[in-house]
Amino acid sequence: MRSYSLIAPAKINLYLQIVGDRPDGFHELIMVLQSIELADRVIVRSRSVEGVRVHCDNPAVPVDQTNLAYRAAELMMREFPETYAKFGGIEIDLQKRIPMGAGLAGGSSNAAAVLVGIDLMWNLGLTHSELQDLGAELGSDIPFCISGGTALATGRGEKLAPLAGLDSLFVVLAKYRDLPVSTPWAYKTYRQKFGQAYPKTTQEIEAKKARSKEILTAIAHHDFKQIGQQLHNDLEQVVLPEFEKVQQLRDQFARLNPIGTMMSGSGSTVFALAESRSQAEEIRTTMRSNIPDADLELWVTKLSQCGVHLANH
């Protein structure tokens, strides 16, 4: 029985701008995506019978077709039927560390790991871009989760351009365990609230896109102070008014003088950037004493230049 053990890193958004509507019903986005060292472990192995089987150490995670990792295995079986017939079904073991409904792309990263693992196990020899094209069929974050690092993402998030790495920075993550935010809800609510003001002409669209230049320049120059000031997430405009606890986390972080603080993706995770591990640990300790809520989870981790990669046993 062949098996591969992969590390599937989470991601945060350093920038998320909704430019407007796309003809396919999605939003046109400009995002800066960043891998972090907080990660799940995904073990992919062959099984002697057909089909897909998923196990997870978190009972809240679905193990059926609603799980992106399950759908990634099904996609590979459909795309490569002869290889599937030769090797048999797929068993997937998810060891979760990335929280659910957190805006950290945990599900997408697991799916990315399954695509990479099956490629290795079946000796398919797919290129990075071929794996990313497959991932884009399942979800907009999956292509980035395959490559990782620091990247500019456009389109619906699937078009990627690598940026200068920021792996010297640390990050503190804060999330209430029982407070997920639905990504479809966040985008739908944003459209309902601001859709009338979406740019219509090419000139208006380009003018709106120009806003991202400042954070891209700051990243290129490793200007951490400027990166902190240019953190931006349009979805905060709908999530923070609706979820008072997420706003509270952001306010508390801001008082502790990090490089910058923001909600990641559609939430409900809020993060603070720090220049050193000691500063990050200090921020976490102060947050814990300021909000002594047993439901609040806090992590200190580092920005990373790694996407999905093989685990060192």
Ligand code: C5P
The other form holds:
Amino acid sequence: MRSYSLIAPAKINLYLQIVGDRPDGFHELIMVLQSIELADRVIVRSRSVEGVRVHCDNPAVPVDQTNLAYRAAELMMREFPETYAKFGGIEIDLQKRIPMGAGLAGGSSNAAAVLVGIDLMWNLGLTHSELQDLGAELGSDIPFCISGGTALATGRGEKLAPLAGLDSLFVVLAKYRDLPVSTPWAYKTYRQKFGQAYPKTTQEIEAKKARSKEILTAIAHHDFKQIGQQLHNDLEQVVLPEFEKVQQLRDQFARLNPIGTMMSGSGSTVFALAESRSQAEEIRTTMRSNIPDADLELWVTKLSQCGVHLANH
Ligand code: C5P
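Compare with the form predicted on its own: the form predicted together with this ligand:
Full assembly next; the chain just shown is listed first.
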């Protein structure tokens, strides 16, 4: 029985701007997405019987249809019924390292790995762009997780343009183990609070979008200081007032003079960028001693240029 072992990296948002409403009920976004080395491992194999089976080493992760990886396998079966009939069902093993409800696209990256793995296992020969179109049906972050690196994401987050890579930087991640934030809740609350002020005319929309120019220039020039100053996330305006502990992480990081600090996605992870591994380790050690809470998890990892890829072994 053939099996494929894939690395499914997490992402952080260096920039997340909500432009306004879309006719499909989602928000029009401008984001800068960045892959990081923190990753899950996803093993995809055929099974002798029909259907999908998901196993996970973390019992808190649902293994039914609510799991995006499960839905990704079902999508491939629907799209390629003859190949499905030939190869049989799909078994998926998730080895989780990326925390959940964290704003790090862990679930999306797992789904991206399932799409890539099934494409290989079934010899479909799909292009990245075809896999990304399939992924976009399941979640806005999945197309990015397939290609990875540093990218400008617009539309719902599924329209991608690659940016100059920033893989020399390190990042410290901080998240409370029992503090997930729901992405639909964050966007819904943002709309309730700020929806009245969403731009209506093309001119207003374009004026708002222009805000992203500064971070894009900073990235093009690899100007780390400017990148740090231009980090931005509109969802902080709803998540930080609601979750005091996330605000506290943000404040504590800011005191330690990183290149920059920001919440990722809809949270609850807060990250700090550092120029070297030793600076990142120092920030982690200080955070650990300043916040002696056993529920606080901290990681030091590196920015990466890789999306989903095959594991070496
Ligand atoms: O696409 P995804 O399933 O990741 O989105 C999760 C939720 O986040 C959506 O159901 C929607 O409420 C919100 N969202 C949004 N606008 C986007 C992306 C997500 O409102 N561009």
